[in-house]
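For reference, the chain that follows is the form predicted on its own, supplied as structure tokens.
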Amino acid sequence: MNLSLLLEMAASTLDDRTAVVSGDVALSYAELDAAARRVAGKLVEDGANGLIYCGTNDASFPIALFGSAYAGVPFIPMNYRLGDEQLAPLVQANPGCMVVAEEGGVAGADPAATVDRRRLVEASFAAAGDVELPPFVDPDDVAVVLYTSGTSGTPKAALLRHRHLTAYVIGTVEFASADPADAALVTVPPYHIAGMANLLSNLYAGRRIVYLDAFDPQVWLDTIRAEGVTQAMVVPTMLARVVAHLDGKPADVPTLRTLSYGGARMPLPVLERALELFEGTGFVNAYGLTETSSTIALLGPDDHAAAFAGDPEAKVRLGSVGKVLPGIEVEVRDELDQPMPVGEPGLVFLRGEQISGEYDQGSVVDAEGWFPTKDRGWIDAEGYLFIEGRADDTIIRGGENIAPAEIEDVLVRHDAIADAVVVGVPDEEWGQRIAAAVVLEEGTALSAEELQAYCREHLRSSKTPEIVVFRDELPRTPTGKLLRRQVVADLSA
């Protein structure tokens, strides 16, 4: 199966239903899908490589997907926010492309070979509408080029075919299921495996999606409550700059039933301040990677309201990713790649139809199909998975492994702090000592001296920061990473 199909289907069975609203555009499944074979027709009259993509949401935006998916070329998109020296070399390492953008076109491509986007919306493409499309596209061609976010050096390409994101969608969505009143409000951006698979998912199920060209707590809000949004997913600071405008006032978005969450960790405070403020909305924590097609595991609404209800041990799950889905398997293992026993931490291994783990320098999936994602964590006795972090983040101080998330939880319940993130720097004696940066909420006060006495009152003197830094905010990506490199650079100076 490949990903034009899902439209084919999408389009062949609901055909007026309206399936993307964005600004004062909107789209019928029929005029999607004829709009898309208009933009593949055109990538075939041209011999297009691809379809680099560089723009913010909006219709264009499954426009140019699914019509790369017709032509049977990759679609690549990238990160609009890059500076020219660092979006340059990416567009440029895929020649021959067409490239969709925003007016005046992106560094390193072909003016020849730019498009505005908005002649996708504006089916502008209307004499390639003729051009024959091939027959046929092989599942395992390569459907997406998505550059990972680069937050421990140089960005990859990671190679997502038709069938690891088929596999993904028919997975986990039920054909047409959606009420015909359904709709989705998408802000996360299209770059981002989260955008990809929201619309995937969504366009399968049958729902509307409204897109957000940018983020706004108001707008988002406002959003909901005029298009009758019924299902969402946002980052972690998306969610916390809800809580913070909401001010403590109920969000009084009545027809929202799930509000999804991922693609960073999420800091407990803020999810249970949203817990309390979203009414009625179940919530869902949806893990996964760029490499495993979006999602493999869920915490669902279920382990949410039983934690909020006061359940300890919901309340504890609660810093979990929950369970992996259906047709994923998941082994925790130990350096020595041995299996490690339940409730130990370890590295975190997947296998799966939907798991790609290939990049454009070759594959890190092992004959046997594991992939290694690099994340750390373990596997409690319901099998409920507890993410802790990057294995590179892992603090080594003494010979004791330290989890930085552990600490980071305690800082931020502190009243006065906003953001916190806690890195290793260099140490003669101990290898490694533990810092931390710390934003202040807008108007406290506090010392280096007192953070570190709250500490000692909460985690073992060990696992106390010896370095204590404030800083006005942190550096991250748009969808809530931290760049814990730029941290550590930062404290080791």
Contents of the next structure:
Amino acid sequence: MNLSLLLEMAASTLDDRTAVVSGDVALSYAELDAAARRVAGKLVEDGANGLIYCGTNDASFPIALFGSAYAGVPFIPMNYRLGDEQLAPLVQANPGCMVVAEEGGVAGADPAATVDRRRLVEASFAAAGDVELPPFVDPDDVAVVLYTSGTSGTPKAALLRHRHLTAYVIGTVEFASADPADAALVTVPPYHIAGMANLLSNLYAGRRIVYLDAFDPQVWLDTIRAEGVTQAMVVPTMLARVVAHLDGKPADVPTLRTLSYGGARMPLPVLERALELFEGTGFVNAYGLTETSSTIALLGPDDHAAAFAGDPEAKVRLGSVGKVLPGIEVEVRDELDQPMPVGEPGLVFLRGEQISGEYDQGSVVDAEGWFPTKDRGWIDAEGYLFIEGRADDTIIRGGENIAPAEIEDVLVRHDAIADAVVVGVPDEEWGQRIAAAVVLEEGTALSAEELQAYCREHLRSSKTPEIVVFRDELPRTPTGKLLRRQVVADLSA
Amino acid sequence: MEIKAGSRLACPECSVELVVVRPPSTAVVLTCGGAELVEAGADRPGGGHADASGEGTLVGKRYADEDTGLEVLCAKPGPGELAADGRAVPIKGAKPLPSSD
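Hand over the structure of the form predicted in complex with its partner chain; the form predicted on its own is what we had up.
Below, the chain from earlier opens the complete complex, with every other chain and molecule after it.
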């Protein structure tokens, strides 16, 4: 299957229902389809090898994505916030592409092949109709090239083929099942797998997609109320900002049925406060990776509600990412590739039709189809998957494997601590020592000794940070992932 | 006719169009309302089906033949119903999931 079929089906079935709203632009499914075909015509006419999208969240994003799919060339979204010295090599690694950009163009791109994002919605864009679009696009062709966030190295180009993305969508979403009044508010960026999956699922479900260009807690709440938004997806930093902004007041968003979160680990105190403030909203935790075409496991509203009601087992599972989706297999293995028993942590492997596990440098999927996520985790007796974090981030202190997340979870539960990161810094005696960088709540005071005493009370002493520093903020990616390497460099200096 | 992944099939007699999600493990004759499907773009006389009293083939539904593993997605609906070597091809049940996007 080709991605463009998703839009084609939606356009022929839903026709003049509104597909996407951003700022003062609103496009129906039929208009979105027509605009995408015009972009496809231009790509075919120009003989472009692909489409680089270097813009904000906007109606031009779905037009460019489906235009690429109709033309049978890869869609390559890039982070428009990157500096010129980071962006230029990525653009140059993809020669012969049309570049869709904000005003002013993109570093490293040929100005003659660069198009202002705003032109894509114009009917005058490209001479449509005269250009014949390819009648068949192989499901095995690359649909999307996504640069991973690169928290553990330089960004890698992950390849998602049409068959991966369509397997995710048709396997998890019922076509045109949304009520005509349903609307999804999207604030995750187009260059993130969550932004991609969001667009495809909502469009296939027939939901109106409302884009917010820049995230602001009050604007986000106002937009939900003004547009009658029924579902929204946020990364943890966004939810933390909303919760802080509400300052104990109810969110007052009666239309919001589902609030899903993912993209990074959610601090439990933030989640617990959010559950209190968003009365009547179902929470969904979605876990997935770029290489798995987004979500592969879900913790649903019932699990969240049970935890909120005080069920002790459900409270523990609030720290999990739920159960894997139908059609996805999961295995936890040790360093020697041997399966681990229930409840024992190890390396998480995944298998399924939506899983690509492939980069421009080659595939990392093994002969049996298993993809090594490089995440550490375990599965409980009921099949709930718990993710500790990246295997690379595991601290090995005197031969003991310590998951930073376990210590961070304890730290952020302290009233005076707003944010915390725990890393291993090189040490001659222990191999690694545990170091914590902590951001305090405004107007509070806490000494390193007090923090260590608090940790010893809640954790074993071998898991108590030996080095404690206080910082004004922690380095994070735009989607809320901690940049642990920067913290390690900072603390090792 | 060879049924390959990603290819589009159409009913010569009604409006049904399908996309092949998973090809069959062995050769199979796929019909809609009794008429063998053709490749999209081929001639479609469009005479309709003699018996069009069923629920037809529904857009957005997946149909799977257990015997051969063939799975198709209905891209355009119509009154005809699908059969593989004469066996009715049922809708593949999807478990509704909470929205994660």
